[in-house]
Every structure is written in C-alpha cells, then in structure tokens.
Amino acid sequence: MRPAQITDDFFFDLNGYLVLQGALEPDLLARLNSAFDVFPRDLPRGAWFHGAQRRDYTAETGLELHHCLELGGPFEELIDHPSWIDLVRHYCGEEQSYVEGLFIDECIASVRASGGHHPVHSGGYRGALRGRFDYRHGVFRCGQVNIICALTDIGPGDGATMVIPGSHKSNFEHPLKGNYGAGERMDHLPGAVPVHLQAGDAVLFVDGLMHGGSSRTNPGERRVTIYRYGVSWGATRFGYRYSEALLNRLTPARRRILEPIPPLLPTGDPTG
C-alpha cells in the first residue's frame, strides 16, 4: 500500500472526507465555466436543458441541473478523472468482490446565488444503506462517495460545503439538529466546519457524512459539479437513464461506469 494511500485511508476513515487540491486542470476548469455561463438561470423547475433537468432540492438550493452528463463535453471528462477515480473505486467500488466496479448515481451542475444554502442532511444515525460507510476485513464498503468540484473560489461567505467530521459513523442523532427550524442551515450547527476550496479543488466524502451548504452571503455565484459514485449494481435515484447518444460516444471505460451491467434482453421464441 502506498504511503499516500495510507494517509488518505486514515483521514477518510476518521473524518469521512478528503480535500483534493488542484484536482482540475486549468483548461478543463475554463471549459466547465464556459458551459455554466450559458445555463438559463430562469429555467423553470422540472424543465429540460439539452438533456439535463432542473431539479433543485429546495427553493433555497439554487439552479441545479441534474443528469448534467447529457450536456457532454467537459462533463464527460469528469466521469473517470484521474484526480479521484482510483479513490472512489477504492472506497465505494466493491473492491475485491464479484461485483467490483462503479456506477454514477447522480451528476449535478449547481449554481447558487447570494442567500442560497442547502440544509443539513445525512449522518450515520439511522442512515440509509445507500450512503452507508463501512470498513471491515481490510476493504471499504461505502454505498456512495461524492465528488464536489469547485469551479469558483469558495471561501468565507461563498456558501461552502459544510461537514460534521466523523458523523458518518455516529450512532446517535445530533442533539441540536432541529433547533434551527425547517430547512435547517448549517452555518451555526455545533460541530459543522466549512470546506473552503480554490477553483479547481474538489472535496471527496462519503454520503453518510452529515453535510450541507452554508449560506452564501457574498455577491456572485457559487459554481460546483456534484458526481455521486456508487456500487456497480446501483440505479439512479430519480430514475434517470443515460441516452444511447451519450453512451455511444463515450470511451469503453467511461461507458462501463455509466452502464456497468449492460441490458440483457431475451432472444428467440418468447413462449419457450
């Protein structure tokens, strides 16, 4: 095992997240921002934009285009980006099992303006198996690992992702969660820390970690991509299916991540 991997494994196990500095090369970062420039900010919720659908989680979340891989171009390059692909395979790819492999459950392009936030959610307490953290017998078995890429600098006041380190293994509900009203903001939740990023950085975390987005108070936009990786036998949370046009233009390696188990249809006489 490489020393860097030992360090990553220790802190991922301990805290539930890792910061990947300089994850995106400048050219890819620029092309992603150019794609974000043309998103229609007034797109109605539920409407489609070139194969991606606006599906904001809450009214305060901001513009969120789900299924953004259908937009093509630089979004496809994130599927197996070398900055994180080996890490997500290691943590949630059912390593050393008969179902080894990955699947991208959700892919989202997110734009958040001043005033927006994302409420706190997840945590180990009564967490769904889909986001569960587990390590035993020398292998990780995480249900889902997320990669959030910062396309803009995200510092104080910019609406940084916030996490409660270690909460992915908690057996107790946060004692003060719920004291801050509906759509609870993480800004002052005890134990929550902001993950500040420079444009091009990424944060990797297990979905079972308590997390959310702090309030953006600065002008301008917080731009991120969110890719959720999971087990090869998973299915998209909202029922999205990747189009044949997208699948056919991908490299074989990328296609295997979006379609790890190709459809197997009956042939011959259906009556037997």
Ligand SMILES: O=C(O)CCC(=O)C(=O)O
The other form holds:
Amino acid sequence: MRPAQITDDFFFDLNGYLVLQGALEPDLLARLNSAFDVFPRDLPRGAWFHGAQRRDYTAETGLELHHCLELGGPFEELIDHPSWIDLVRHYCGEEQSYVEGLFIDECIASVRASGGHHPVHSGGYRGALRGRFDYRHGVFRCGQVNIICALTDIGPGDGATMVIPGSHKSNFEHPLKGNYGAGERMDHLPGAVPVHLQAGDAVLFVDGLMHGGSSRTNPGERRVTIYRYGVSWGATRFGYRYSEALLNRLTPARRRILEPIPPLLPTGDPTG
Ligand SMILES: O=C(O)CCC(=O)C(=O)O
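Alt. form predicted in complex with the named molecule, vs. the form predicted alone above:
Now the complete complex, all chains and molecules, led by this one.
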C-alpha cells in the first residue's frame, strides 16, 4: 500500500497532481499492453468491443474504449491497485464522513497516434462541483481524482498529458485560452507543463486542474488507461452500468468500488 505522505499532501494541494513512479508491476504492465495489442484500431465510434464502447472524446483524441473494466483481467486489477488506492481514498473518498467510500465513474483505455491530442479543459474557474478541489477542517473533499497510467514511455513528442499546476484553485479564466488554435491544443498554452512518464508510471490529479493531452508528433502509439475515482454516491457520466457478470466475479473490496451502494428495489405491490 502507498498511504499518503505529508509530502504528497503538500504537493497535491499546491499543484493539484502527483506523479507515481513505477506504479505498475512489470507483469501487469505487460498484460495490459497485450490487451491493447488486440483492440481493433478500426472499430467504428459507438461500436462495442467485449463490453467496452468506443467513445472518443473528440475527433482528435484517438481510439478511446470507455467502460474498459468490462474487458476484465488486468483492467480489474487497477480498481484497487496498492500504488494509488489509499491516495484516492484520502483525496476524494469523503474520509471521516457518513458517505466515506469511492466509486469509479469512468474508465477508459486510450490509444493515441500521431496528430492526436486532447483539448485543454477544467480549472478552478467556474469548475463543476464534480471536479472540485477542496481541503478544509483537516480533510480533503475532492469530487473526482483521475489516475492515468502510462503503458508506453511518454516523453517529448509522445503526446504527454499536460497540466497547469495550481489551476485547480484558479478564480480567473485562463486569459490566453482559445488563442492556441482550433481544438484548444494545449502544447503552447502558457503555464502548461507536460507530464513525462515511463511505461508503468502513473499521474494522479484532481479533475478540477486544467489539463489535456499534448499533440502526439512521434510515430507509433501512446497507450494509457484513465480511471476516474469519485465520491461513493456518484454516477457514471454517460450512463454506463457495470454488468452483473463483472460485479459478480470481483473481490468484495473491488465490487464495493464499482457498486458502493447496492441497489434497493421496492418489493411487493408498488401501488399498495
Ligand atoms: O489524454 C490525456 O493525456 C488527457 C486526458 C484528459 O484530459 C482527460 O481524461 O480528462
């Protein structure tokens, strides 16, 4: 396990993100890459692949398989991975409250080829409550914390995730946002820094941080998983539901993260 250290809290509060080096074991990394190898790169948008759906955020983000937990195997091992589970509980698990717990509200397997990018978004300015950063009375109360795992090395030209450190607390709109080309490419946005990672590293960040994905200019593919953790009473963004088959094969601890509140349906005569 990797419980939050005082230095984690300091830098997470200050910057809105943390880099977790060597988060994935080599064997898990290899099995995730093997699963990525067989994704049909020509899957049409909207089509399903073993319970995951191609739903690219934009025309330029590349192949994004949403709800990838349904693919099972190594994707399930990420749910409560010891490299980050205590950190996400600490930052967005409503610690020491009556609704303590977590929920994964989005999980994505992403493949980005040359030319692809993810437009800049989020930031403290008028940010949704869902992505909000909050710390008060000695506890974190973030709405959503993302874990992006690098399955390939991500250096210059590879399309690194970019962040604007500290922007999760911003009270003003970025004055230069919108000046950097169609599609809000983040590459040259003042204040933005690339998060370079080795395969197996992960970046943890509060969703309220201004972030996006820089342009991939190198040949080949950038491969990442994106898991969004949030409060136990959250809901999936696009209406996906975890299948009974998936829920039933999970350990109780993992199941609690995909189904923190088991459904409670009325019984008997609903009119009576
Ligand atoms: O693709 C990336 O590096 C960034 C992804 C992103 O911005 C997001 O998932 O919200």
